[in-house]
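Only one chain is given next, in structure tokens, and it is the form predicted on its own.
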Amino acid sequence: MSISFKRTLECALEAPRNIPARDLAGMLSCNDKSVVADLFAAANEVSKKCSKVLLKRALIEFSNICSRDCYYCGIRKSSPLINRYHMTIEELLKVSEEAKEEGFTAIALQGGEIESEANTAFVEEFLSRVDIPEITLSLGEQTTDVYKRWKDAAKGKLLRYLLRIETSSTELFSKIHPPEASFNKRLGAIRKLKSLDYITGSGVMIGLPGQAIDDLANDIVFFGDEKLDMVGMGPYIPCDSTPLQAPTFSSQERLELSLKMIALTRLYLWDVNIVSSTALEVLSSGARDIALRVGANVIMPNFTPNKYRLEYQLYPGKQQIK
């Protein structure tokens, strides 16, 4: 290992946020197997220092109805390839109870982005009735009033919110979203959630068309600047029904970069929860388990009822791991 990379890892082990962006980019670009092995070992060491234990959250994808037309997403509103569905309150409560019976104390509720009174009231009722102590919501941009209503409805439950920004580059953001999407509004929603005392997370895709290594390094710095509690990220996987196609990097490069991003995020932020994405499994069987050994500490087994799972295809080959 070169002296510079050795010193970078030594600094990372001394304190959080102790790696400059240029060194993050250098580590992401490095393909020296011994350096990458040392990177992964250092990330694992920091996980142990921070006593990061494996967290399991039962994922329930309650609806694939979405009002947005993001260029990369398989459930975008213009997609002609899926049947739309929306679980009932009773179905959702039943699945939550099944997760509880299997020992889960945390669930993650995910659906398409909808801003409507009906959607707000649905989630509000669910939060007020479900008997689960920890809940993560991933329901997109909403108004301050909606976020407050959901917070109040949770009645003291531990409430998290994951709002992925997909890239911290404003230029790249505009290329992967339609004109009506706003980077500043997305970032403002993340900050709004934090101001309302949500435990807040975000995330990015790795290997987007036009994405550079420096963009990924800046994503890690962004996570730190926004003081996020959790990070969800994974490889970009093209979907046939979307305008966005050719990735910047090959499948193998996206896999390797995704694992490096997890390790470097752990080294940069230390005490943060990092999801081991099932998207990794699309590129390589067993990759999700590898991620747990190089800095990730959260998995989300899929509890979506079988009759709905195949219609929640954010990307092709989406794993249905339970």
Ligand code: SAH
Contents of the next structure:
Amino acid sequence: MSISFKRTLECALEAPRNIPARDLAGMLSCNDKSVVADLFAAANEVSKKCSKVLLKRALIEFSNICSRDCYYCGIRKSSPLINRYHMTIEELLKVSEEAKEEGFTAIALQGGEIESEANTAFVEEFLSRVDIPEITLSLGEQTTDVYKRWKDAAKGKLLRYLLRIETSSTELFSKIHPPEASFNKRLGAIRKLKSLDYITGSGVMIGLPGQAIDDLANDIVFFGDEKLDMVGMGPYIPCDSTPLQAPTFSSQERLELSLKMIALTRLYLWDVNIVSSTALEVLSSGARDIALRVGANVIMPNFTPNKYRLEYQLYPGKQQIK
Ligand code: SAH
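Having gone through the form predicted on its own, I am curious about the other one (the form predicted together with the named molecule); can you provide its structure?
Up next: the whole complex, starting with the chain shown before.
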């Protein structure tokens, strides 16, 4: 292994945030098998040092109704291909109960982005009625008032919120979203969540068309600057019905980059929860388990009822994965 990579890993093992952005980029572009193996081993060592244990959260995708038109997403507002659904409170409570019976103490509620009183009240009612100790919400950008109402409704439960920034590059952000989407508004929402004491997570897609290695290195620095509690990221997977298509990187490259991003995020941030995403598993069977050995420690098995699963296709191949 080259002296400089060896030194980078040694420094990373001494303290958190001890890797300069240029070395993060150097590691991300390095394809030397022995360097990558050492990177993965170092990330695993940090996971152990920080006593990261495997956390499981039952994922429930309760609605695919979305007001946004993100250029990469299969459930975007303009997607002509899907039937829109919205689970009832009773259905949602039942699925949560099933997860609990299977031993889950945490659920993750995900859906399209809707800003309406009906949606706010629905989530509020669910949060106050569900009998599960830990809940993650992934329901997009909302007003401070809405975030506060949900926090109040979940009193006595541990509440987390995952809102991906998608990319920390403002330029790339504007290329993968329609003009009405605002990077600053999304970042503002992440900061709002933190200030309201949510356990806050964010993340990015890896291998987007036009994404540079430097952008990915900057994403890791962004996670540190925003002092995130969780990071959820995964490879970009092109979806037929969307305007954004060919990724810059092959599927093998996106898989490798995603694993390196997970390992480097663990090495850079140390004590943070990192999700091993479903999208990894779509690219390669078993990849989610590999991610758990190179820095990730959260897994989110899908509990969305079968009849809805096909309609929640953020990207192809997703619905086959439990
Ligand atoms: N709308 C909600 C959550 C639903 S989308 C929210 O904003 O939080 C959840 C995540 O799926 C997105 O944040 C995005 O990072 C990811 N995603 C969407 N389309 C994708 C694609 N084609 N490939 C990979 N990931 C995708």
